[in-house]
Amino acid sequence: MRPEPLIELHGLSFTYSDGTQALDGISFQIRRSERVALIGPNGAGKSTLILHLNGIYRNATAVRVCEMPVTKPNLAEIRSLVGMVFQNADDQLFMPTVFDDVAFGPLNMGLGADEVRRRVTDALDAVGMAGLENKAPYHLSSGQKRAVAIATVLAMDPQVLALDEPVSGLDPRGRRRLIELLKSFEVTLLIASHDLELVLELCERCILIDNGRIIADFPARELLSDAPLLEAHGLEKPWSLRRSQE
């Protein structure tokens, strides 16, 4: 039996207030334990799509998370189920200390002090940031900020981890550390990224979108091997695949 879908999109469309249509009839499912990449050129709709998954943008008739429509009464539960990591970690870290940032979500879930402390400790351990609890987030490196941002959502014990351009702005060492960290997680992953080498390494399924529409939805290696398809949508075949097929 196939695992049940955690995320369901049925004909999701979205138009910004200036009339720009960002999404046009997007439909797919993501099942438990899947690792799925969203790829496409700038302006394809990747970030807009991800922001629908925990209700930052809402279309209750088109998006369901764990069988719940993304509506106001369900938002608190949905946001504990879908951990969102933004492209800019500074958008996610706003408290005086790392501890306060990681504790923010569990406290808003109404958890007791002992459980909050346990979750903070476990989340920081999971991302290799133990010992930084009392440090101000603005004193952290870019890689440390990204790891702490992930810890803030891990502390909510999510079933889905959604990341928007997770390695953007990281140096090669920070990029490698983050990839290895993401490999270690057992949660369902949805990653929007231009880094197709990262996609190839982390994801078994790849959804290509452009102009707000799904162009292809295939196993990652199959889709990322199709150079003409990628080039038609502003992307390049990963170097590791080009090299292996020479």
The other form holds:
Amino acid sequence: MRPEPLIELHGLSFTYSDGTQALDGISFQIRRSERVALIGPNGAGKSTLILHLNGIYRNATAVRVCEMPVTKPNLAEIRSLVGMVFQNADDQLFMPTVFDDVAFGPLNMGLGADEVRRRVTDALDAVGMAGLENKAPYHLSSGQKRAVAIATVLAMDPQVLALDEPVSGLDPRGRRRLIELLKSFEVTLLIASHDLELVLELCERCILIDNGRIIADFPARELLSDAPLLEAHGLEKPWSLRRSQE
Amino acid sequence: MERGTEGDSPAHGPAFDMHHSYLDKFASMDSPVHRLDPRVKTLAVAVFIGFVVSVGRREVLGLVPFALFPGILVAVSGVPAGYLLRRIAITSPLLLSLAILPPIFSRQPALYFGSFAVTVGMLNAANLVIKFCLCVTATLMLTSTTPFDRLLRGLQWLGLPKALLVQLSFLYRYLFVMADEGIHMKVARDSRLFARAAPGRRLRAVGGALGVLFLRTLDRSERIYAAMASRGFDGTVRTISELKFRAADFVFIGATAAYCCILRFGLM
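So that was the form predicted on its own. Now I'd like the form predicted in complex with the partner chain, please.
Complete assembly follows, chain above in first position.
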């Protein structure tokens, strides 16, 4: 039996208030412990789509998370189920210290002080950032910020981790560390990225969107080998796949 | 030792050397003053300022013993006096513009040194300068020996409104992010705008840049709110309070209150 779907989209459309249609009839499911990449050119609608998954943009009919429609009464639970890691870690780390930041989510979930402390320690351990508890986020390096941003979400013990451009702006070492970190997680992953080598390494399934529509939804290796399709949508076949076939 | 320099690799290059150390450079040092509970320290400084301000406007010599309190704090904490003096100097233009007025407007003599008449205005001015220095030093000692998050908790305990606390917390967090952004924009502008440009043109460029900075800030605030909402923000910012009073805290607040009372009601 296939694992149950954690995220279900049925014909999700979205138009911004200025009339720009960002999403146009998107449908797919993500099942437990899948690792899915969301790729597409700038402005394809990747970020807008991700913001629907935890109700920053609410659509109660087209989006279901763990079999719940995204409605206001469900928001608190959905937000603890879908951990959202934003592109700019400075936006995600808004508290005066790392500890307060990682504790922010668990405290909003109404957990007790001891449980919150345990979760903060575990989450920082999981991303290899133990010992930074009393640091101010401003003093962290870009890679550290990214790892702590992930910890702030892990501390809520989510079922799905949704990451928007997780490695943009990182140097190769920081990028490598983050990839290894994400590999070590058992949690269901949805990653929006232009870094197709990362996609190839982390995800078994890949969804290509452009102009708010799904263009292709295939196993990652298959989709990323299709050079004409990728080029038609502003992307490029990953170098590692080119060499192996030449 | 300093908060600003202990990071293994700061996220920005040497060209953009705005640091938080500018705000709480000495807050992560260790001394008996640093170890005091932030609530007690905030309360003590508030009490001290209250007493200093309540002293009569013509009193000058009576104010001098009040210097003992900030003096002891400075000596025990190890915060360099030069740093404090520079900070006082930064605020002094405001002080001087206020202190210059009384000697001009209140010229009736109050007392004589030989044939030199000291006017009421001069006493008022001296009184103002001393009070100002005492209060600013005490406040600086509070802020420079207390990490900002602990300071906020102290203020919260003393009943500062939550909305204001959240504002302060975000100001502290994003002031330098915004300053960095501003510096990046300035560098970008300077790379294209040359000294030959007419003043009107330069001014327009500054205006445009400020507008862009404002829009960027607005965008950022929306992204931050989305990040907060994603982690269950419901209007209340929660933290775990790990503050505990120790015996030294009670001794400190008791001694401060007694000292202020003696100076205010005993000596005068």
